[in-house]
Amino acid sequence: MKAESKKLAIFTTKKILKLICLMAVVSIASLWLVDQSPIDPVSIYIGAMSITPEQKAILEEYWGVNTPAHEKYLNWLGNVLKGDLGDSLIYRMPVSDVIKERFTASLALMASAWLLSGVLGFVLGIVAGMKNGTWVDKIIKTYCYILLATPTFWLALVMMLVFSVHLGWFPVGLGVPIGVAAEEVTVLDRLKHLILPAIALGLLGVAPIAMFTREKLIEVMSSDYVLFAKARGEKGFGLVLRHGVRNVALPAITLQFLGFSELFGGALLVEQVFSYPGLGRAAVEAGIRSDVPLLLGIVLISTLFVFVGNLIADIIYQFVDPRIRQQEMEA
């Protein structure tokens, strides 16, 4: 028991330090990059307005224009080891408040696309590993090939095109309707513009789902155990059910955690197209705009996120096989 608590000590702290390492690195990259962009923040905020050179000097120093990047990057860090993530430039409001209201909303749209894909993908690699050769499979795998060469942002497109504005069965685009006072807006208001979104997120996630879960199937169906279930009478879908699904459960969850970073980049280019007020619709305007204090926060949040569907997905594996839980705390 020691010697396994001991194991176990060793991995959580490996795992904390890969994560304090991964957020260095990011949040550096992202500020050396932001540095280097040839956008002038200060200009973008004033706009067509008229201003005095004095007037512009105190907006530089307040947006920290002249100040160098490491030294904003020391006084950034300083704040963040306090437990101060800074003031949005662009919002005017603790960078907390906005990841806050931001991430609810982006949470809402992953988690109903995240769902969707693992359901449906599991579901069509079900069935096509039950009718591996048939003009069922083929047609699910001709389905999942044409997902998979789909650009995020142009389904997203076509799907408003059609949805929203030929059919106006939803909404063409924002969280909630345009002109509602916040405290009247209904729960099923802010469904209506979640569903096209989370549609077109998780229609892009089916296909790995779907693709690995027929292949492991097929796999499990040929096995001996399986051919010896076959003998003793079992057959159609209670034989699947019985020895396919339980097999293929877990790998296909712990390959649904591991897709959390392509999840959040799709829900970026979907919020995008759908005007969407999530945390990537934030991203994309801090790093136009140069908000580094929302930008830098945003790149927390979204690391540790990723980050955390990784672990999630490592440690759901090395409970479907102990050889990786043995050999992750070997190393």
Contents of the next structure:
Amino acid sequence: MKAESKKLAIFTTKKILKLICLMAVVSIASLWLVDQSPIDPVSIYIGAMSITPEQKAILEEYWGVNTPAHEKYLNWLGNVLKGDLGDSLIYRMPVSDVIKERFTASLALMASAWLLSGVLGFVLGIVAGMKNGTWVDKIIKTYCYILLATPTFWLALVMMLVFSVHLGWFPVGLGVPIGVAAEEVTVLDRLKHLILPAIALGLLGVAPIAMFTREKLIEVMSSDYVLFAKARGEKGFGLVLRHGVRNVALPAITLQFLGFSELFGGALLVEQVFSYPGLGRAAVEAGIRSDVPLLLGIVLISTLFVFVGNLIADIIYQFVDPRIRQQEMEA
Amino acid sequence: MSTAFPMNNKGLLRPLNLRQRTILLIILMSLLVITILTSSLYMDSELLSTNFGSKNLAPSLEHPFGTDWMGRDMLARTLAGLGLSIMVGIFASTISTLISVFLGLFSSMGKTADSIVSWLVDLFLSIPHLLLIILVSIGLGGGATGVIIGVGLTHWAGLTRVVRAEIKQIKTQDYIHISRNFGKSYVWVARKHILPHLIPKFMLGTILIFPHAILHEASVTFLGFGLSPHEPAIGIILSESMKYLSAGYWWLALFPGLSLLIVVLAVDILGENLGKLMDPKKAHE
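Form predicted alone already given; the form predicted in complex with its partner chain follows:
First the chain shown before, then all remaining chains and molecules of the complex.
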């Protein structure tokens, strides 16, 4: 028990140090990159308007064009340590509020897509692995290969084309109906706007998890204990359920947690296609219009998101899997 | 990806053995990619010109992919876009491979070097790729350079990881220890003993990075951070098509995306089959 808690302490300290280091490097690198940019945020903001030099000077100060990068970073860092992420330049409200609102919407989308791809991928993988070498396996494998080669945003576009434009089953985009006051938007409305993006995003995540599950299952099914189980007379689905699924589930779940980075990237694209008001769209807006505080906030929150995914995978790997625990005890 | 591509065991290819089929697939896929590339490079620029007499035509024999709202032939635009994508993909995956060659060999030179490399790999895997490409693209002011470098900078991590594991194994070999004991430097050992082992891995790695690179290029361009809107890139074509979806002009989105999918799939098949030739152990799985 003592070894266990010591291990936990070391693990936690390591992870916290890693997170701090990661956040520091990521924020410095992003700020430096954005600062390097030859794109002038003021002229994008002005667009075709004609303004006086004085107004331009005010705008330049607002966007912080003339402040040197290290000064900007120190200012920003000082505020962040106080818990203030700054104000978004385009939404004109605190970055933390924008992120909170957008991230909730994105989280609903990503969570449903994540579950869908996990369940569907796992089931397909198990079926393909069970029927290894048959036409069922071949169809599933081909389907996965095609999915892996599909551009995310194109799949989303085609689904919108088919289900929203032609069949009219779902609305053509946005998170809520147009022309309805925020208080009157029902849960059902939100759901209706969520289904199609979630399916589009979820379908793309199916391929890696299905391929992985399939391979693992085949590996497990050729092991000695499965051979022994067969010799005892176990067969069919019962055999796979008792000896296969239980062994494959944990690595598959771990892999699914490691996929948070791809999930976020996919959400960025799918949100753009469906005009879904999530974090991804905010990131694109912030990028195009050089809203540095918002962009930095989003980069940090997404890094944290990916970090949490990896952390959960690590925890499963180190603390949940009884076999790995056992091995370390013996070592 | 260690699985082999599903092989067609029936029909036309039946009389050939696995090796012949593999080579045939490689030739066919290379031909497809090369044809697309050359036809886009030597395309008559007349084909891309606007012709308001034939706006928004649905696919027909004359315009197999239809025409857009400026009367441009979508087949020509798609081909040009694919050519661009392939060029960007080639540059970006070469950059990625060069980075992983460098970092992989660097990791062979002692413990500190190795932990630096593994820290870098972790770092690059912990930011969503797409966001990082967007940041790099913003940093370089967008355009082709921005995308190529952005995509190149984000795709080396996976290959480097594989190479690092391989190097660890190679380093346990006797001849490496003997070389070191004879006083050869780390650089010499890396160049003469380790690099030759890894060359097939790197060649294959480049081809396998390539599809990801094209997909990411198209995605970033689609979001508005990549190639400029004047180029006929697939990402641009698809983001423009979004304005016309409600009008029912489905061919604007369907065919260009499908063509991109086919190119990506072709390169994937090419890579898998080349891998089978280079690593015969894998072919028997």
